[in-house]
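One chain follows as structure tokens, the form predicted alone.
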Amino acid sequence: MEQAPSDVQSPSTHRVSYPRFLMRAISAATDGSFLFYAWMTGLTAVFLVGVNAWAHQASSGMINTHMTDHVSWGLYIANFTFMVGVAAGGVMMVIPAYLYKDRKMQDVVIIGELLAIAAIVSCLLFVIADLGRPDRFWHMFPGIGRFNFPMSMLTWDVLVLNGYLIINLHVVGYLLYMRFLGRKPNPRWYKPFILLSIVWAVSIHTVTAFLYQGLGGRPFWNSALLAPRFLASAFVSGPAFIILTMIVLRRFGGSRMSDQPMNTLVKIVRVTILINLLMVISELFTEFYAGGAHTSSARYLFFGHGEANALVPWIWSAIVFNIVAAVLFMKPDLVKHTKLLVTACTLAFAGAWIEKGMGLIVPGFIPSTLHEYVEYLPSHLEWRVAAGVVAFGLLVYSASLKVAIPIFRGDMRFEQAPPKETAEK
């Protein structure tokens, strides 16, 4: 019987290889071309602007935002919801790679795992940004704070998000380290966690949807289709961003990836974007034909209410983006037309962001429980904080790719010094 490959090393080898792996990783993440330095410098500048805006918000209070007692969740929670979907969408690389044993997808599955890590980090930062008292964030830690488990859906959300982050960090760290050593990874140490990540990816967005569905006072969210819509849009935005990443790596990173992984992701988006549109149409039919308790929120969102129409341009832009992207993805040989592919992915990503953010979170509060139409649009401070969080996520993602790609190409390997006797000879 064939034995699983061993990854056991002597303590002396560990003492040498671990520090060298970390040093080589830091060197790779901070070294590159002029274009790479310009990109990372720009992201750092945006991140620092966001930190400055957040410091002003933390010292002066949430009054600096445009959120009110009527609309208490705004741009931060909208982006949090969307980023959870992007993190869940990263698993679409894992399913064909390991469930269907697609060898070529296994070579690039690390891109999806790294995207999930960066997206979850951004999610957690958006939650901290939305806290009026960020010094009390420790209440979200089980066993330390006032963790209302298992009744509160928020506690479930905290558990699944942090659990998903830990799973992906383990898988990525183990695979990269084994590739760095030039050893074959032991399936026992990563395949169970990869399969677990598939279920966990579905759970993080399902729990997030349940968080909204469980709020009886917000009838706009009380839809049985909310969780499936979240997953469908996640499996659009995640693969779309991964496709854009692969195009950038080909153009500027010297990557030699084949067309097959990109073709697989295009097929996934081609199906999921149509499913997402079908669910949106089903929701609109229920809202405007049959009517219901939350028709007023949907009418405000799509057509406005008197002079209150701030969200109308947002949602119609999302509808147009999604329809145009769906039409473009129907092109059979889309992968061969890079400009069209970039356009389709960008529109699909932007459409999902608007639909799941400003088109879902904000109208849930309008009209209020007192039937008042108090509108909300993000303030300049909120935009700066959100841009800073996204920039930090992109910094994590870019630096991680800068380390992972050379290791998987075989350009970065552990070279153990020869024994002293051999060196003397």
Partner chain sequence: MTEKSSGLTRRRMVKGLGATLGAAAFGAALSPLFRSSGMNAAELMQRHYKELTPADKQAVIERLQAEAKEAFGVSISIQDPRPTPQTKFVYAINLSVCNGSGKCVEACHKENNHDRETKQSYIRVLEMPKGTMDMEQGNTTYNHTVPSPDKFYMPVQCQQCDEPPCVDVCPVQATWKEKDGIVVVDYNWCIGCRYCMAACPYHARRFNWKKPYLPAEEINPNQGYLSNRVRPQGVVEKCHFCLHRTREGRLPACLEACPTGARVFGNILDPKSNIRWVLENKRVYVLKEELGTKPSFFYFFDK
Second form
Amino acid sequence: MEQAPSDVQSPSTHRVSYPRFLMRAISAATDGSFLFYAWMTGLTAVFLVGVNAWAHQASSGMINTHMTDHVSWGLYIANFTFMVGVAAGGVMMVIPAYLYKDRKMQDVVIIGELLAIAAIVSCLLFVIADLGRPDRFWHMFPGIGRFNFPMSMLTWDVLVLNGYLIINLHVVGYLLYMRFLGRKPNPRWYKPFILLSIVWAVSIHTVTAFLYQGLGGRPFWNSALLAPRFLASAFVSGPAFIILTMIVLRRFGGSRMSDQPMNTLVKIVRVTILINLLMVISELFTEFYAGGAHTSSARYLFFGHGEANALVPWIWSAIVFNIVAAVLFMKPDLVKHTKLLVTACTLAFAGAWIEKGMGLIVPGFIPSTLHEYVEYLPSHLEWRVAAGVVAFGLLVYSASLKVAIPIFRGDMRFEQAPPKETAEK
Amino acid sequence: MERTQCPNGRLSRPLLVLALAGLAPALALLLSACGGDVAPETAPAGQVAASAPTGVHIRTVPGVPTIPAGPIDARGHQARVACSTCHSIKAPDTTRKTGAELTAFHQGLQVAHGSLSCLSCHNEDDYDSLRLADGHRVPFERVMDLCAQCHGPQARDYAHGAHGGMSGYWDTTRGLQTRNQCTHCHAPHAPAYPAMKPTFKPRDRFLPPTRESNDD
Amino acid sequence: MTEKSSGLTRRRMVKGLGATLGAAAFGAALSPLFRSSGMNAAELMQRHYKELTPADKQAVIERLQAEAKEAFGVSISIQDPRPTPQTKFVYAINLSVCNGSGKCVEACHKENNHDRETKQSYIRVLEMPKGTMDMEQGNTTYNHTVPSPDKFYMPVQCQQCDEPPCVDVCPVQATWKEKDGIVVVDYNWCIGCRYCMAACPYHARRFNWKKPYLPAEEINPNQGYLSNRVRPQGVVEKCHFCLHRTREGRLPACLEACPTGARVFGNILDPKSNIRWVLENKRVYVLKEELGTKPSFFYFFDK
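Output block for the form predicted together with its partner chain, input the form predicted alone:
Shown next: the complete complex, the earlier chain at its head.
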């Protein structure tokens, strides 16, 4: 059966093996050491706090956020944007693995895909958290609602994000199931989707950038560099997070991964973080050299405006984080120094997070289109909701890793308990 | 250039139309409008005809001018006296040019209207009508003709609905549009529009109102 | 039973207990959602404005009137006037005359049943130093006697653009431009994503961060379905040129309130209209012309 050339298998066998695969997956996802339980319980608690905060927001209105008519998007959309980047960045494992046929990489590529799934789930939750009328969410469904496609970039984003989620679910599910059955996956069923997912990963972040850069009334966003900058920072934050995951798995999950895939990722970040910095410099040069009213957001962001300077510490932290991380990543044998590597990845990740949120989404609204300086810092409620969404993403990520790793290691296999004959007819 | 060319014919015709159209409702509302502050569109219920009035109504100005005379009585009414009460028997003092120089009955009369003096607009011998620059008499109701002599651009803009407040209907075929005259907004002796205090400001979260205020 | 399988059973029981507790905690966490009343199936399932049949619309309006009666104890009347053929509304403001008193702001607030606590209004007035058109120099929070000798005043509200970026970006077509040029919002279809607020270059859109608070005696009972009816929480709203008035031929509330007569409103398709004369005879300009939004809202100076 292992050497079956194709995946042709009687449907009745799948009828037995697939539910068993799901059962085993659920069981594996909920079994583990004390540490694992503590981690998952903690995440669940944070998630529930977030759910509660969101329920308050949905019932009494978004007045409890610090968003205003002037700064009408805040922490939620900032995190949404950042999470799209993380999801897109996950694909940076796929490119070396399948485009350059890196065998060692193929063993860990699943981590990137699972990260993409968890990040997209968080993205969608962040969008729902940001809606004033979550009960009308169905208005966005094509068919029963009124989908303003292709005019609204938001409809494009809905399509590409859900598409990306489905593609990754398919690839991950298929590869895991085949491994579980102990069969060689049929390239016909995953290769095209992997290639598609590479293109698609670029598209999700490009479309998300288009959401902002297409708005002529917001000069801070209305820049052709926004989409490439988004991609560059995505290819920093995604791989940085995967490196951190791999270190954690090695420490606590008994993973036997070699250094080589991690090294590939470090090489990727080493380049992309510099590209990102270069783009930031180019953007800042344009803003500050030419000057004028269009640069008021950048001036506010970096230097404040009179007494309004809430974002100044954020952006300078991000700049310092990015530069320190970039320098650390230059170290040729960074992989060998776990502590330094963790520091570098954490700084790069945090730097990208600030840059996308407090450094990009929020200053786009300050000054407002009538040039009023109304400041924004997230409220407690917003932090709670955001933490809840991130916790849910981490729950998905942790549980799916908990399933995927034993399957890939070969520890979790389909035992052919029921004889074939009884399964048929 | 274009402005000065703006022909008089084009100006006067709409003015005439406005005046004519305003005449009928003006008469009907003469009583209620004598205070000058009553919005004529809120006509007494009994007067509302089967079809609502349409067209343009120009708010009337109080006809014969009066000034406050003496203290307020027990009922709170200000006793007023028509200018002509005295001026029909007493010749004006033509040596005085401004309100500040006048004493009896004219205290508090602020005059700040360019280089004009009393007799630029008032008839020496008839204080119940106004005097155009060419010496013609016009009733007080036609005060706009008087103002238009100097304020041509404003009169032209007024004729085209681009100067002066209005209320009611933009579509005058469907309802009545009520318009002010010059003296509803501009005190004739001191026509500069009075300063105001902005009393209603939106209350924005995280955008405190300006603290400094140059009045107090 | 072997030891191993009994361990498994115990484990399964613990897991089941955990799952039950988790589900209960989830339900408890969500409980604030169910506190909010006012949610009903008819509202939840209501179709988009353009898909409502006349009968549907009648039913919706009756429901809204009944809800308002229940909430405020006052009888209101909601009309749904449609655009008149051969009519396109255009607005102009004479900045030489505007004195920044903010009477229009207040009139809008009252006419359109805005939230009393935030003193919401569709109009913001900028005080600008003479000699610049740079809004960066402007200020909306001035509270001194107006006009200041070295300042001019510029009220800004929805510009009713012919190329409205807010309409393009709406993911659910909850906002659109009507035949007479007015950009409207279906308050019962908007999902509250606020993308339109990010897209509008004129700060024309407002969001209902909470349920608007209105004392019953201050409600304007003369309401329009697409205009000044009391808005639900969590949706976007904007200036609609008082369409419940203007489509009946009446002037907008902000114009009537203007003490200086700075505002001119009318039908640009009527060659004899006031607004047409202004556009033909004054040197008018629009805000942020370079963005290509083609506003139906003009500004001019006399001198």
